[in-house]
Structure formats: structure tokens, C-alpha cells
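There is one chain below, alone, in C-alpha cells, taken in the form predicted on its own.
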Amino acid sequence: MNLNKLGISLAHLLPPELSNKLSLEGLRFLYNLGVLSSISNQGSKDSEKVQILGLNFPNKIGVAGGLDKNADYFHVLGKLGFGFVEVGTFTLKPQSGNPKPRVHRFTKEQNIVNSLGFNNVGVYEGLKNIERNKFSFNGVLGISIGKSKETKIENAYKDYLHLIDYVHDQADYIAINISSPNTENLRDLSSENYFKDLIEKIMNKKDQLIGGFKKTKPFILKISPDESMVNLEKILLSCLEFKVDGLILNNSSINHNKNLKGGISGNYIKKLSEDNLSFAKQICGEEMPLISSGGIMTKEDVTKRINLGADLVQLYSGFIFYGTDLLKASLEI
């Protein structure tokens, strides 16, 4: 009997947000019992290891931001065999997020629509969770940051700069999330009116940290899949100009026919994510490390993303639908 498939089938009898929470709690329970490694049976082989962004990744397979919003489970996910985990997105203060129900699962299509809205315990409590759990984590830890719901768009840069100060020492890399569709006006930050000024301020902040003799951490920008090709090219060229360390392509998409608020992830955005990755690789070449996320549901999807130019990949919906089976298959590549 495949216990992974049985567990997923049982979890999917529950409402999506609750089932995700209980599944992660179940993994933590097994972790605390000391039996979790027997489920994944994965060790990181030398052939899987990759050096990029100045970091040593045990392997190329990671967890996208949004699954472990409060840094409660990243050490557990690392034990399963993930090479890196991105926690958050954290905001300056705690946020409850948007009203429930805000996660909708389409099992037959293997899609998820969520309108969570950066629900998190806030960066201060999040950092306490990281400090408590990081000693048992051997992978690379990314921390995703975003502007608070109440912060006006013209002041968004202040949130990011303050958050960088908070998370810099604990993060292995910092993910700048300007692409969630579930915080009002957040995606305006990628428009001509705001983008260059925001990125310039953020990268100047990095220079200041280096000048203060702090060890520099990679700053990685997470991009929406819904940008026009014209604006995406402008974003990519600006990232090259200001020497952004890397890009995550992509977040969820609002271009769907589900008549629901929020962004869709899973099979629906597979082709969209592949196309954006190919375009980014064409523009950036070898100058910019690329992390591919969105619609990665099979081992073959992982292989294709790497062939299209991804240096690393992140799982989200695929892990929710397939669990450790997808992780095991991905690590065999």
C-alpha cells in the first residue's frame, strides 16, 4: 500500500486550507517521532548538489513560498529531502489574510485557486520560529517578504527595506514578492511607475549592508506570470541593470475561468510558466540564475524546466497533489 497516496486521498476529503494544515502537522508529528526519513528514504547524493547564488544547495528541488507561511515546517520539509525551502511571505505585522473560504481545490484538473492574502504571524514571530527550527535544517532557507495590506503603494518600498533589515541575518536568500495577486495593488509595483525605483532602492540597500561588513545574501525577485511580454522584458532588463541576484518565475495567475477571486496554480499555468522561463532565459542568458515555479506536477516537468534553463525548481501544487512521490521522482533526475 502506498501510504503517501492514502494520506493524500484522506486529506483531500477535507476543505483545502484545513487539509494542508493537517498534512503538515502530520509530517511534523512523524518528524518528532523520528520516523520521517523512512518515508522519503532520500539522501542527498554528491551528484545532486549544486552551487548557485553563492550557496550550496543539496539538490535542485525546493518548496515554493506560501506552503510554510510561518516557518513552522521548513525543517520537516528538509528532512523529506527538499534541497531548499522558502518560508513566508512575511509582512511587518501579523495579518489574518482575506476572508474564508479562500482556497479552492480542483482535484480532477489538478489546480488550486487561492486568495489567502499574505496571512502570516508577522516577521517578528516568524523569525522566532526560524531560530527555533533552523538548527535541525540542513538545506537552504529562503525568506519571502511582501508589503502589508494597509501600506500605500507609494510607501511599499519602506516595508521591503525594513523587512530586509529584519530577515537578513537568518535568510540564506531573500525573496522579494511583488507578484501575489491577493494583496490589493501589489502587482502595480511591477509597472513602469514603481518598478525601477523600487528595485534601485532594494539593491542600494544590499550595497549598504555590504558596506556595513555584513555577509551579503542573494536578493531574488518573484515575478507574476501575467506580465505582458513587453513589460516582462522591461522587468528583466532592469533586473540585469541593477544586478538583482536571481528571479523566481512564477507566482499564480489571475487569468482563469473559475469565477473565483485569487490566483490559480497547478496544471493550468504549466505552459504559461514554461513560456515565461524560456523568455527570461533568452533575455538573461547566463547572467541571471532562474528558479522555475508553477505547474510542476511530474518528474518530466522538472526535467523540462531544467532543460529550458531553470537552475532550480520549486514545487507547490504538485506537492499538494502528489506528496513525497513527486519529490522522490524529481530527485531521481
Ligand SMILES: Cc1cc2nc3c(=O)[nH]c(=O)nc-3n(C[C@H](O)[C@H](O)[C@H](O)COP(=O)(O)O)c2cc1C
Contents of the next structure:
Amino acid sequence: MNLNKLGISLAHLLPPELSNKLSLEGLRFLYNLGVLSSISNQGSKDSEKVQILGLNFPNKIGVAGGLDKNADYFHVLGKLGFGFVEVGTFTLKPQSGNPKPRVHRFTKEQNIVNSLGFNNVGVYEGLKNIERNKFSFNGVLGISIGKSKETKIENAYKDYLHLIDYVHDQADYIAINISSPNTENLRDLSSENYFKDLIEKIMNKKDQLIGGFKKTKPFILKISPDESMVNLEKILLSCLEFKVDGLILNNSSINHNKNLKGGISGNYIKKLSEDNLSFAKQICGEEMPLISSGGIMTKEDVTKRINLGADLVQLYSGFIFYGTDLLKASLEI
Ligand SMILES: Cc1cc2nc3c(=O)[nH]c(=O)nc-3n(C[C@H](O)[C@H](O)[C@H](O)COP(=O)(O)O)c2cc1C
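Right, and the form predicted in complex with the named molecule of this protein, after the form predicted on its own?
To see the whole picture, the full complex is given below, headed by that same chain.
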């Protein structure tokens, strides 16, 4: 019996939020004992390596934002074989998130609805965790940042600029999250009223960092799957105009019939994510690195995303439901 898999399947008997935590704790325990078996000899196979965004990825398969909210486990996930891990989303101060229960799992359909609301230890503690765990991590580390619950939408840009200052040195790339459905008004930031101004300020910040002789890190925008085609096109064109380094398509969707608060992930958003990816590829061409997230549940899904134009893919729900089997299969492509 594969120990890693056993940990994951036992945990499925518990409430989802607790079970996710226990599964990750189980993996960390095995890691600390030195018995966590690696699925790939990360970085050793030249055929798996990818150079994109000015970074060397050991492979194309990453962990999406929110699985390792506080940067407690990314070194363990790297050891398992993931080529990159996006930790966070971090806010400036610690947040407890929305009331529980706030993660609902639909095992048969392979969907998850969550309304967590950026529960995290805050960027300051998060960076301490990153410093502690980074020395044993060989993959690419993305740090996801988001606006605090109490920050007014007009001031949201200040949160992002401060967070960039905090995370810049530690991140290999910075993921700008304006697409979580669980922080009130957050998605307004992608509307015409705010988007161009926000992205201009953020990319100016990047220029300032270059001016200060810091080697700057790629800034990647994570987009909602629920934009209208018209607005998505505007967003993509602004990203090209302001030279955003890359895009993650996409976050969870609020368009579901589960009678629950929050965004749906998993199978339910497979088609939506594929369509958004294709559309982004059509608009951005080869100019913009694209990371696909949403409903990647099988290795065939991984192949399809790459054929649709994704440079990299991220797993979340697929990893929750299939554990290391999905990672292993994806790395064999
Ligand atoms: C429980 C849960 C928590 C999440 N938290 C975050 C988060 O903090 N930041 C983020 O960018 N995305 C977050 N996401 C979205 C995922 O990163 C991913 O984009 C989304 O679930 C779609 O991928 P999937 O269908 O493979 O799950 C979360 C998703 C889930 C299910």
C-alpha cells in the first residue's frame, strides 16, 4: 500500500477543510521521517524541464493557489514531484476567513465549493514560513497576494503594492489574485472602473523595482472564469498593453446551482476553463505565457490544456480527489 495515497484516502472520511489539512500534515510527517516517496526525480529528466517567464521549471505541473495557504507544505509538495507551487493567497494582516463550514466536497461529481475568504496567517508570518521551508525546495515558488477583507476597493491597489514589497525577494513569481469570489467586491477590480488603473500601478511598481537594480520577478495575473467575453478581451488587451508577464486562467466560478456560498472548482469548470484558455490564446498569441487552472482531473486534461496553448498547468481539485496518482500520470505525458 502506498503510504502517501493511504493518507489521502483516509482523510476523505472527514469534513473537507479538516481532511485537506490532515492530508497535508500526513504528507509532511512522512517527509520529516524521510519516507515520502518522490514521484519523479525532480529536475533530473531533461524532457520534463520547461523554461518560461525567465524561470526554470522542473516540469509543467504545479499546485494552484490556496492549497498551501500559509506556505507550510510547499517543500513537501515539491518533494512529491510538483514543478512549482503557488503559496497563499496572502493578505497584509492575518485573516480568519468566512464562517465554517466553508468547504463542501461533491465526491461523485468531483467538485468543490469553497467560501474560505483568504484565511491566512498574513504575509509577515507567511514569509517566515517560506524562509524556513525554502532551503529544501527545488521547484519554482509562486507567491499569491490579495486584498484584505477590510480594505476599501478604492484603496485595494495600495494592498497589492505593499504586498509586492513584502514578497518580492522571496518569490520566484508573484500571482496577483483579483479573482477570488470570496472577498466582497474583490472581483470589481477586473471591471472597467478599476482594472486598467490597478494594472498600470502594479506594472509601474515593477519598473520601479527594476530601477532600484533589483532583478524583478514575473508578475502574473489570476483571472476569474466568470468574465463576459467582452470584458475578458478588454482585460487581456490591457495585460498585453501593460506587459503583464503571464496569466493564470482561471479561479473558481460563482455560476453554479449548489445553493451554497462560494466558488465551484473541479469537473464543473473544466469546459469553462478550456474555453477561457482558448480565448486567451487567441487574443494573446505567443506573447503571453499562460497557466491553466480549473477542472484538470486527468492526464488527458493536462494534454488537452497544453494543446490549447497552456505553457504550464496547476492542479487543485484533481489532486484532492486523485492524490498522487494524478500527479504521477501527468508527469508521464
Ligand atoms: C478550498 C479552495 C481554496 C482556494 N484558495 C485559493 C486561494 O487562496 N488563492 C487562489 O488564487 N485560488 C484559490 N483557490 C482556487 C484554486 O487555486 C483553483 O484556481 C481552482 O480551484 C480551480 O482549479 P481546480 O478546478 O483544479 O480546483 C482555491 C480553491 C479551493 C477549492
